[in-house]
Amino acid sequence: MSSTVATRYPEVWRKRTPRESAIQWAWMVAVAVAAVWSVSALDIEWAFFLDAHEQAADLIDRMWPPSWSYLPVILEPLVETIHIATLGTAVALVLSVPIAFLAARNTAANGFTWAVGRAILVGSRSVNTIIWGLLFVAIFGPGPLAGILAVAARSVGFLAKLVAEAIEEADRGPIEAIEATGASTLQVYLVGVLPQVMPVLIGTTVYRWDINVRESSVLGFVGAGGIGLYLYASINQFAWQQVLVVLSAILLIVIASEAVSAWIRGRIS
């Protein structure tokens, strides 16, 4: 009886069976020769690492002393990024919401419609910012418009994708009571629905806002307007002391629309 025990039970308690740790182990090593070979594909060139520290150095010794007299003229710029984000964010809120609706299960209208939906949400967010941006300097030209739907256009896939997921998890209840009473499907999806998926669409539009002030101060590299245009035109012209002052700005912004995310999320949780 005690060697039967004993053997059931062994006295050495082990975390994970042979087989459990052969295939850990077989999934590092397949891991380790992926990222050995992603890193030979690339042919990149170790030998500029010798002098990298040195290269970073002067370049940091270029930078300073920053010229604020610079700073000034990419005030407008500046004010001009927060409206491309947040007008972007905005068109981005208003799309979204019947993007979202058309992408969830349990309010799509039938699989085609849900298809559909999906594939919006995969293309919005299955290309850059950047590239929305050189799309539509394209269409439009250059200036604010093309960064404000290039920044609707990449957030849209975002918001609707997480307001979706929500949809589909909202509570069953409320939304049957609703239509007991014989009301409508934009009815029931007006009163029922979009009330418990409100905090959810509220977090994640103020979230996004905040990755796109980001993502804007970078648009004006393509010429779809923002200070991204001053940073690139400083570089160009090894302007290292301009610079360092519209990284700052930059730097700046991101640190507050991060606090006024952050306290806003935190008014609505």
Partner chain sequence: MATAAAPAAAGAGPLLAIEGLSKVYPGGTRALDGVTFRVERPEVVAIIGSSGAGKSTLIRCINRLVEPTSGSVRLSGLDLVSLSPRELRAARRRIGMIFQEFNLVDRLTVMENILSGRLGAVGFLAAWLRRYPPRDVANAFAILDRVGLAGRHDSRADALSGGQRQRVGIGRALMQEPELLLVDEPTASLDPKTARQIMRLIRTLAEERATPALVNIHDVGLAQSFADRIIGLQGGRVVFDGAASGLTPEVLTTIYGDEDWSRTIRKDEDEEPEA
Given for the second form:
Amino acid sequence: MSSTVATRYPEVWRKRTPRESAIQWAWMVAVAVAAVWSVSALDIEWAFFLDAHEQAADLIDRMWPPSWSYLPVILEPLVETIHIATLGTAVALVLSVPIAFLAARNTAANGFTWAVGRAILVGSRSVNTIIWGLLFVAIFGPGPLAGILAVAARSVGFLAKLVAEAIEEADRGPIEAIEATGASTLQVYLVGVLPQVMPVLIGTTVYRWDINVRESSVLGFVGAGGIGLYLYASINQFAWQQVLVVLSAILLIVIASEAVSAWIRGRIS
Amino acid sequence: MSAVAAPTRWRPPPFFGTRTRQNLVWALAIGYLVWSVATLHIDTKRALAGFGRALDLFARMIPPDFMRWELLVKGMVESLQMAIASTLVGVVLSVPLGIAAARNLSPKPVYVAARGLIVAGRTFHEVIIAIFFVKLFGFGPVAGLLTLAFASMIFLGKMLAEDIENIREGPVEAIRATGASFGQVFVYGVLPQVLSRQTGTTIYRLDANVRHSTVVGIVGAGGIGHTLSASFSRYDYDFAAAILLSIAALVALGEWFSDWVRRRMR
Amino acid sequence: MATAAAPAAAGAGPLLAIEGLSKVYPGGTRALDGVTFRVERPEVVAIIGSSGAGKSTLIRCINRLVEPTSGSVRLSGLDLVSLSPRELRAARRRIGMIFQEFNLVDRLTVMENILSGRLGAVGFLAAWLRRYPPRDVANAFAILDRVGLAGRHDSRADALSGGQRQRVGIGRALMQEPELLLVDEPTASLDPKTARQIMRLIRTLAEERATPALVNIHDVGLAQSFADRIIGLQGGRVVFDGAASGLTPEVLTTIYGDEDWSRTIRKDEDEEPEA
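Switch from the form predicted on its own to the form predicted in complex with its partner chain and give that structure.
Entire complex below, previous chain first.
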């Protein structure tokens, strides 16, 4: 019986056709090559790995116990960190609305303004918050102002991109109806479009705010205000017990802001 | 038509429920604004001087100086290598983490430990993690590689765990019913359900790693970031402009690549 | 309250005169082909025709939500086709429009939707702050009452039923105190009973305010019940233009093609008293 089965049906079964296999292999080779190239050229000193675990254990040992007396010192910069995130996000919110209207295909006045809007989006998003921080520190000097502007500069593109997408997906019907009443273009945007994208605008802003609290925690490394400066200083002074206090504080505000943000977004939808 | 005179005043209903609550929210918002701006110690004089400085700065940035392109290319390549290598390492490490952090696959204590690691790891900015790796492994790209690998592991592990928790139980049960081992159940029942999404997430993470690889250098963890912050501190603004443009180009390219691959996968 | 902006006296020429109106879409589809007709007095004109006959394009070419390719549209003598964008906005204020999908801004309240009919008369800032002139507010309340939505002014538009939403849509158009009403398939998204109520409301309001109304409608029965005059479109051309009573099976065959029409045509009477 088995012999008849064997003669009537193939005994070989492959999940993929040869062509699919070839593509699969090509991808794997590409990934392997990328892996080898990226790791080999990095000039890794493998000796460091040998005692890394001892170093880590040593570091943790030196962090304990945390010196809680440092807490009052960092209270103000901690609040400043949240201020930087909040004010930066607020500035970004105000700026992002007009930019989103510029950069959305269906509301851009013409090809040129659309290109300008898109360029702002790409420029804002391609530069990291901390690099914006470097730039604004060079311009406005060290301090929280540079931090606020850095947060705003990075967030504008983020917000405007998502809002522009929402504008492009807005329901045509109400927009047409408002146009038919003889409203001006700006009024059509205000009454016909803006209410439709409001949930996206608020939701992304709150979401971005919580990302920004995290970003603001390191802006101090480049002198742009907030808790980062104190973290950096403590590390450079090998004051590991203070470092642990700062890290705990950062952990607290980041988790708290995430919870607040999730709560607000949950209430919106 | 009713003869009652229609009111001539109308205000939209308050956004926050009642009028009082609406006013309270406004008062809080304004109060916050005043409080935050007042306590921020913004040096107004220095800030105002900034507008003049900004013009000066841009004047010195133009034209961007690409003369030291060898230094520039070296930093950019290093950033890119860090991004690729860390993504690969992160993917590998994320699998055990993801399984450990999936409620439906792992025993409770393992699950709690893995979730704890994810929460702690996500909280800290890449740059903070980078400082620690620099302390452990010295200056250079290794610290950056490990930073981004760690961050990728956490991110991908979290996404994987959530995907695994959301899979359909039926196929898993069916495979388990055939008498398959844990590994076989994973490969046949779980993996096919999460693989394509996870691949997409990985590509997205590669894009994120390209972005981050350009900044971890600021604390000495290799890549172009170090070159950039050095050029800023030397007031070498035309070179800084060249670096900024290159970073923006690389990041935009990374985003485009990531979008392209993910579109093709659908 | 009905201050219907003294129609015929306003300008030289008939209320609405359409001549040789054509529309060719970029793809090459000829949606309208030399449509010509006039509306000389306040009457309800139903435009019927199969899907794709050009009904929706015709109505949208009048207030130029769709740009006509050629021809002219005159509103009390004013050629709408040649207007600049600014002049067009001014002209649109004189034309109210009611839509199939109601096209309300869902997240705004009923009042905000009704008042949006006055956007053309207020500035940007007033629109933003929702500060409309007292006269407009009073008028809006009166209209709400008239369309049967008294007391619902602070409901959000998306909290209403289909029929109520269309009433808001009608209110928004009335708010403009229009010289002409354009009505695009007002009942296609409604159940039969609500559809009749809405058609009756449009008809009564048009009469009350002596405002001519152009109504695109799918339902031949409804068209006969509520229109004074019927225009039949077929392939972008006017193939019938006459009194509602003149709708015979032969006419319907020219408009829609062969079918047994005897059961579709209404025998008059049938009107229940106002609900």
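Numbering follows the first chain given and starts at 1. Source: prediction; values computed, not measured. Rigid core (definition): largest C-alpha set, two forms, superposition within 1.5 Å.
- After superposing the rigid core, the C-alpha of residue 248 moves by less than 2 Å between these two forms.
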